[in-house]
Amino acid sequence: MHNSITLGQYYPVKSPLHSLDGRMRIFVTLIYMIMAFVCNSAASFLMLALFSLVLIFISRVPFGVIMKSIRAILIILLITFIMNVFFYTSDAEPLFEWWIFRLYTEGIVKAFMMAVRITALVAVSCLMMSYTATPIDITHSIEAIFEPIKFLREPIHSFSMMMFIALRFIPTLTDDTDRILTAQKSRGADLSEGSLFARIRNLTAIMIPLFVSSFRRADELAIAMECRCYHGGEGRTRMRTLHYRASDFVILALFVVYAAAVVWLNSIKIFGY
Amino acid sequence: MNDTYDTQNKIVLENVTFAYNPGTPLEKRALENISLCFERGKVTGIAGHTGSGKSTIVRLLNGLEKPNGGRVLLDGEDIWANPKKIGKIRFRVGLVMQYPEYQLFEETVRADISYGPRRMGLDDEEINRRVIDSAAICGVSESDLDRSPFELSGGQKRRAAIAGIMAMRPEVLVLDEPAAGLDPEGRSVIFGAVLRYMREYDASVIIVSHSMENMAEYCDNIAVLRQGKLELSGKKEDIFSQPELLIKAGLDVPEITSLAMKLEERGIRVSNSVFTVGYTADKLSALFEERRRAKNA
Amino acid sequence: MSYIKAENLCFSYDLGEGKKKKALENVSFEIEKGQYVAIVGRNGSGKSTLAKILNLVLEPDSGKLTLAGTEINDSITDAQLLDIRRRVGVVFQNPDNQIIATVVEEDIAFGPENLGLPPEEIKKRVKTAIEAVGLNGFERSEPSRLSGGQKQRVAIAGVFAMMPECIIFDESTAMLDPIGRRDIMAIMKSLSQKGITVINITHLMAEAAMADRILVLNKGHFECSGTPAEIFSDTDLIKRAGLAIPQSAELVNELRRRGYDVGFGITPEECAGKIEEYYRSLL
């Protein structure tokens, strides 16, 4: 009965993105971001979403499993859509009127853009920090990014150690919720059935004992680490030294050309926009 | 044992097959055409290496899990024949699982052995009742009622949650690895509480466990599982009378039974059937006394 | 001198409202490098509460230890006891809670992390680790979906990557089923053969027949100490102490007592041995 959760939506194939540098990772990905905010024209915006097709195609995770992630914000892209498309106010001529609504050219194509920039925006960010990094990977580069500066760096490094732990002990949590969940379930508790008070009460009959197992398991972890010669993050080396490889150079050199071009066709408007 | 529809036979698998996720990619066969009887007063033990099917027996005579095909019968009746009364069977076949201590949460430990009870909607009085009879076989004390389970220590624990299974007067009580982790003294005391259970109430016990020791010595019957299938079952000696099978599946057979062996190879046979310690002591002793008397002939 | 030395240690756990319950009481004992001992008693008997002291996580009410060549006081460095806990490697009963990785080497890698050592240092240490216990070809997988043996086993190579001298195993194999537990076996006695002292602390008899010495603790008192021979045929005491040999030793101490004189053995092989020998003699 073995509870296998993966943990964000990691998709295990080899690709330059999977093999990127996590501190290069997260600021690509910064860089990427800074730049569909900074979009302005219906050129940059086109520019937006070729370069995201384009990393979707070098990250080789099928392209359905991207749109999950989107349908995931389909109502919110869809209100932003209609919020822009209608509150949008000009003084020029109106392309349709009715009653209380006056739609204008300008604002349907400033919806259009928000919503490309959002989809962009939200795909992107699942791609660079979910599909292609576990969170495992994610946790290691945030506590190298701030290793040089020293003040943070113990803090930061017991941040990690913390996050680190918590996604270790999912699956073991889960396990446990389930077996005292079949325990209680086989004494006559429902968590279905009966009035809120009820199910209340009998919820406690599955948190009291995951507490305190939890509690047992941190406490024995706690040792084992300390046996083990923990002692915070001074002084300790890791196993895995992040490196940065040719490849993550050039995806680097791919960010900054697609930050180059933005900037640049900010500046040409196609039809005015 | 004996045919399926016998009255002693308290609980019966008939020709159940389970498989976890079944139709899905993930689909994995756990029991294959299992039949098996469990009688009235008596301890039927099922054996088995880790993942074996032993853990899914449990889940399905507990109804916690269904059948992909056969049925699990109590009493002669299909317990899914009505699935939405399924919870009431759940009262009828008393499950202690793997380390049960970890399922105490009460603030005393009356209320927890009254937890079982009070969800049969039994009233207070026979609550009352069954609490005091269920920790009296348990070997809790009265005065280690009123306290709270986290101060007991471990064996006391477990104890108390198997009193707290005891109280819902199940007619087949079903334990998965109940000695895991107890010194000889704590191991002796549960099985005491299991039999005394089991004969007061003329329940069919069931102990899923991979110690054959244990089995040797407390179980009546034997089923021994081998990869989702029932390798052999029968009477504890007739399972003993064949420990190169027990090997086969995966199975210590009891140091006892590996030196009654031994002996044999050595051309000095103890008895068909070896697995305790007192019954090849007796052997061995008449055998010495046969060849003394040999000699002095 | 000797690797550990308990002088007097005296423990009592404290239960509120002035209330204590004595756990350890004069508990003296030495253990030389290199052996393997067992240290057994029942549940109660006061060696969880010794294994704690022995980890460091208990500090004795008073008396004296001694690890590793260090007495523990007070006046302690923490590089002291860093050292220590690098020379005197533990491994506990549930092994979910004592990995820290979600993939296997970077689990053994988190010991010799600790200390410091350059990558390349620790990554051949992962390896001889792995090697020495066996789990060649699960270098990336995860703990997780291991058998409890089998984390077990990365539990011992995470100890064994810090280069130990001494591995304390506190009642790791009560989760076990019967094959993780024989594996677990087979390692104690290979880290022994490699010169690791190995201090097995149990309930188990059949795991402590494996030890050289067998320490016997008993109502929190030290009982008594000897080989396994001279613990199992001294049927007083093992029903004082409230232990269970194994069978075959049990046989053949109840041979003994009808009257047999069959002499004594413990494994199984070794009894039936003598048992056939007697039976010979006897025309």
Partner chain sequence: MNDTYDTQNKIVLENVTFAYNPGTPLEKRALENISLCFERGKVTGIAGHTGSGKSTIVRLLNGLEKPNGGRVLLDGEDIWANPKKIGKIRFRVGLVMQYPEYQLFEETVRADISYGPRRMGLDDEEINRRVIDSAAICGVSESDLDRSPFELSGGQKRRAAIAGIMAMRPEVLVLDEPAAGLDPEGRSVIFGAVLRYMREYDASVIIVSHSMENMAEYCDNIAVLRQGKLELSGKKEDIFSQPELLIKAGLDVPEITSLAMKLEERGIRVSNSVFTVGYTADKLSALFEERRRAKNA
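Between two forms, the rigid core is the largest collection of C-alphas that superpose within 1.5 Å. Numbering follows the first chain given and starts at 1. Since this is a predicted model, take the numbers as computed values, not measurements. First, how it differs from the form predicted on its own.
After superposing the rigid core, the Cα of Asp175 is displaced by 2 Å or more between the two forms. Comparing the forms between the two forms on their rigid core, the Cα displacement of Phe81 stays under 2 Å. After superposition on the rigid core, displacement of the C-alpha of Arg117 between the two forms stays below 2 Å.
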The other form holds:
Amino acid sequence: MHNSITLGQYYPVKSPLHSLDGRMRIFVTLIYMIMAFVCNSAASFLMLALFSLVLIFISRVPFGVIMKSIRAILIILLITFIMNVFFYTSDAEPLFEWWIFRLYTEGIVKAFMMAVRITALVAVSCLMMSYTATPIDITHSIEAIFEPIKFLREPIHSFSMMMFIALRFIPTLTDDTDRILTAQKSRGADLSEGSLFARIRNLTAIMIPLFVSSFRRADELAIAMECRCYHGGEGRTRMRTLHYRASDFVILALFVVYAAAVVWLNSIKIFGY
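Taking the form predicted together with the partner chain as the starting point, write out the structure of the form predicted on its own.
FYI, this one's just the chain on its own, none of its partners or other molecules.
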């Protein structure tokens, strides 16, 4: 089960994306996500797919590892594709019609574009914010970005610390779930049989021990932090200071070129799309 969880997993290799400054990482990821929603032509979607493949290539993260994040959303992709194909309305002559379902050529194209958009968003988001960056790098970057608003007395450090702890313990909670499932099955529990409501009711045998384990782990962590005299971000220093480098601005330029290409390609139609 834990192999299907990609959030919080880091793939340790050397690449331009791995060495990217965390603040720049967040900024260029936002550019990518915005431009993914700006795409509205076949040419711009082709650019989106090609740029995503370029990012995967320069990250040196194996394509099979990226596919883990895609497999986790296959059901969502399938449902989205079917709904866009069969519930798309148009004044054109349908290719196929049965009952309330009508199949249009434009509907198939729009459904394919939506599938490309969702796949690219998930793959690149996991690549930029998980596989090529550790959770502590992300949280330090978020804290650095919101540093200017500390004068508003907002608990920026506490928010960043909570995010880091949440990301850090996702794999741990997944391992706990696997362990509880194995323990319940060894006691003869069959969680895959019965009606839908029976399966949901059987989940209590997993959720209750998982919640108990999570609260116990949180209590132990709080005690450990108090024993080490942790008092938040007051007077706290960092072992690694964030600095922009020339390579960061090269990556930024690459994303700016991508954004400009998407805007330009939106005006170009391929086979009418």
